[in-house]
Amino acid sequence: MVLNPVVIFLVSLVFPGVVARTKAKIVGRKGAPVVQPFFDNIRLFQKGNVYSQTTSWIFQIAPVIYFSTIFMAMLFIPLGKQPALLSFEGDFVVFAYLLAFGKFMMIAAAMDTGSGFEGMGANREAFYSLLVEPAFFIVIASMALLTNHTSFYNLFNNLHLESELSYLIAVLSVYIFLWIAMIENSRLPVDDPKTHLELTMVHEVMVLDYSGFDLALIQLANGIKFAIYGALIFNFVLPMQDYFVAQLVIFFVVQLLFAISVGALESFKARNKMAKNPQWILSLSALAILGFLSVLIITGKIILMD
């Protein structure tokens, strides 16, 4: 449905600032009004880009590119009872992958500089990414083999028709997109947005050498993507409803909260250790390969002998 990625990209244009507002709220501070990031967004499209000779034609289009894929991504998610824009079975795959060709292109932008801390920004963000893969694809796997479907649209669908099984694999899901969102946004706590050492920096230290109109669709790409995330929570904890009004209300109120909690997250919980990271996200796929045991072994694929 058309409808689908108008509503997820109005959110994404007021979830940063949601987050924003949440983390100075729990520190006690006024905070900006939710519609900054988006004011600064019009602001930055006004503007100018700045390209250091060192650079070539693939930092230009990286921007593009990345924003690009984000958005195509979006045209593949459902909102409860409303079919995706896009939509075929297996489409799952495609969306992981446009995602990755589009951050593929910034590690690449990244390189292209020529500077050893955006190098070595985009080493952890592809490394990172590398491994919270896994813990998505098994997520969906988990349902694929819960409901006998491989789209967005009917593995959501026919999730919420089964038992109580389906509520578990739901809680789990959630769990687990909760923390894949913070790690494909470079989030807490493997990257932290605020920080201004280039050691321990990894999206913020990759994007550094973008201005004006690039880094506008940057931070655009970025906020949609986050609504992405929630939108695909949403999906897995909306109640049996056949009235899209009701769905929609149901949506934007889960996506508030997704952006409370990721604000909450970042303001109480500490950035790991460097070294720590690799593991605490491969607990991620670990987690996810316990509930796709339990399908197998509730739905008969696995017997259990005495």
The other form holds:
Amino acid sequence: MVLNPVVIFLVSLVFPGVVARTKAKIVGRKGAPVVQPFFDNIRLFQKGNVYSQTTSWIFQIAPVIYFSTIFMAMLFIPLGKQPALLSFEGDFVVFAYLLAFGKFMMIAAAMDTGSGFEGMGANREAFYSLLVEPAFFIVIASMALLTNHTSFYNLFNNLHLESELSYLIAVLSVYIFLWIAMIENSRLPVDDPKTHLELTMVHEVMVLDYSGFDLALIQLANGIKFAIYGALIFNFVLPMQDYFVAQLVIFFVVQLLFAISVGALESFKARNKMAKNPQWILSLSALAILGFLSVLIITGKIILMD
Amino acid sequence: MLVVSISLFLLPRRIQYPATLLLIVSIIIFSGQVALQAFSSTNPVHISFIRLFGDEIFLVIDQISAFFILVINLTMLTGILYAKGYLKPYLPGKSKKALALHYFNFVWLHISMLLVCMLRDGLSFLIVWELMSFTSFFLVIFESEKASTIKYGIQYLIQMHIGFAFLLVAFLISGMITGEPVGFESLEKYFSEQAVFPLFLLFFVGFGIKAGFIPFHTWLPHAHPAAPSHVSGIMSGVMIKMGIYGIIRVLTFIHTDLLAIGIFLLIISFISGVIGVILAIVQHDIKKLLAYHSIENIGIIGLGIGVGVIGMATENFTLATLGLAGGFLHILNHSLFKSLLFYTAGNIYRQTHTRNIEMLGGLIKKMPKTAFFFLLGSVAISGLPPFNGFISEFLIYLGMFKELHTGDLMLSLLLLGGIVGLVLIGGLAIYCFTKVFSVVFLGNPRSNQTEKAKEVEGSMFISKYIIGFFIVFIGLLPVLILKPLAGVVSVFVTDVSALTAIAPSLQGITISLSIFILVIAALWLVRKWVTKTKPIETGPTWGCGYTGANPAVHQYTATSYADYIGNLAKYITGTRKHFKPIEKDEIFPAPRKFETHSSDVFEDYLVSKPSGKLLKFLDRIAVFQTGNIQHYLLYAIVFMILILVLTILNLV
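Now show the form predicted in complex with the partner chain, given that the preceding structure was the form predicted on its own.
Then the entire complex follows, led off by the chain already shown.
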């Protein structure tokens, strides 16, 4: 139980490094060691801060709240047979809304700088996350429909008990979650962390004015966010595993594969046109609804002709 | 009471306010006592009220009434406390009588709302309903020197009377068909014998106009900005809930055909919620924006109640209990954060004399306390933890998720619709409130008067501390409100064990949110400790290396922030952009203007266009009204000849 956040946190330290390394390998560079982002953060923690004159206390407290929401979200994640530290009926609602609170504060902080660019980024972030939210809830709803449970732990642990067909749902859910993770972490194809033009940035431009301790907190939180989604994906694919060590190994393998696939996707995929993003994001919800309909068929609520 | 309140007109200016406060407090103590008594007993409390045309009329207070009475009292208390500071700048310009009229109507709005919740008899109910509309009308037109205030006030009054007509017809139908005295009690018999849905629809329109369900909402975005802020807070916080009360009261008498009603409520609430918030996003007038947000919240309340009714119809007690409990709790929650937001918006208006958010900006430095409370209200209304709005949405969510599996196909699909609705509303609310909070309070001031704004005096924050306390209290310790909620819901559902069954969840929320706050506090301290020894510098915001920009202009505006939604939903918001594109051969472009306008598609097509057509038609008829006496004599002769001819032909 206590171990869940610890391993997720450990993974989060190297996760961005693995992604960067994969991307480097694919384009034929050698790449930095996977722990480089971690060292970068340590260096940032030791630095002083530069604040814009325009900013207020909102700008200073936002990274703290943002990190805390993601830290809390980590405590809600079960790992296979290991229940989460915080687990109760409806915990996923708290999970999603806590993340939303962190986002609220980061958007406000970006607007606090009074910069046109940061406003633009904040606006896009607000818009995209509002579009992606239904997909998450519909996937969870399909699982609740299938298993008749309403907490992360029970949802995942009863997912594969009902019928073998549920693996179909798991595959679809993993696919959706992969893209949700990409959007929520401001990656391609919606946002490109590599871009150097403020006009085309989303997340990067929101944190342009951050430095030192605050920036380190944000980077750390972003890593954890990735690892959280990796852990959720792990929960989908885990075949019932009673052996703790085996579970742990599978967990690390899944996270590694997830990081590599993020790197690979980033290398081979082009960025969407800005104006096409809403449709693209909404298509995830459409896929999620397909999943929901399949569950209706599996549970016999929609009876197909025989 | 009438005598006492009339004496307000005679009192000297100085003690008018204390006297009103005293009156309100005594009403609160008296009615609160009765409400608490009703809460603790299972049977409704009956009190003999007055004799009207020889019939004795009773006040009947069950747990639903008691709940609404407590909500009304709380908001009226904060409203009158806030009014003191808010009215101060108006005192020199207003005559003693005008102020007395304002206070008088304030007291009577309070009394009429309380009576609405207690009366069951049809005639007296309609009288106090009318009284509520009139007193609130006079409160709205407080700034009667402005022409627009009167215009919107009249518009409000007319729409209230359309609603009144529907209620009157609905009551009369039920009374005539059942042969019982007109009133709520006759509905029991009517609904058990006759078709349920048509009469419910009549009641729904009548009460829905007050509540502001789309498409009956068009008075809200005009009346709220026109009214003084303490009045908008009360109207949005509790008065529109009287419409919800009416719908709930009618629902208590319906036992058959509930499924259709539930689905109807769910769909119309979904529409109200989503479209309400979309329309809110494109507003620039802060109070108009908040008014549209009330429509959204009415949608959330309706979603809860609709889901609850569907649960009752399909005998899913968990769904019924949690949906209704969430809906009821959201009534209380919305009265808290919406009045808080209107009061803080009042602070802004008082200090900057503008409601246009494009003129504001950077107020967090000038008005830090106002900014804090506005942020609290914004986060709470967006339904985010650790505040109260989250709890009511959580209850509705949990009810829907729990019953996904057990219901049949239609129920599952309906619930999925409800879930998606809540998610969309939540996301859009965050979009809306990040916009309004950021544009008003953050960044740089966008106008002169904003630059000179100062914080309001401390006494104007008493009401905000009270509301803030409840917002945090409900958000952190939701377990404590389970019992009163169970009492209210038990009027509808006999088995409310589902509410006690979710106590572990609510405890889980308390624990997680406490940890959350501790983590924030700890991290803040660590941050302070670490950065203590580090150099701190300040400088201008990063502007891509360009330093010549005017910081007030080089900012994201509310219009651009809302642009995505304005484009996505342009058929609803009617957003139009006016600008001249730069010509190809225009080497030195002339100065240009860019304007955007948005309207409300429902208002255009349901109110403005029909009433415009009606006026045109009436204009055409008015050709007869020439003002020429010879013409009128001619009309008389024509009429007489017509009568003569008709009599000869035996037609009359």
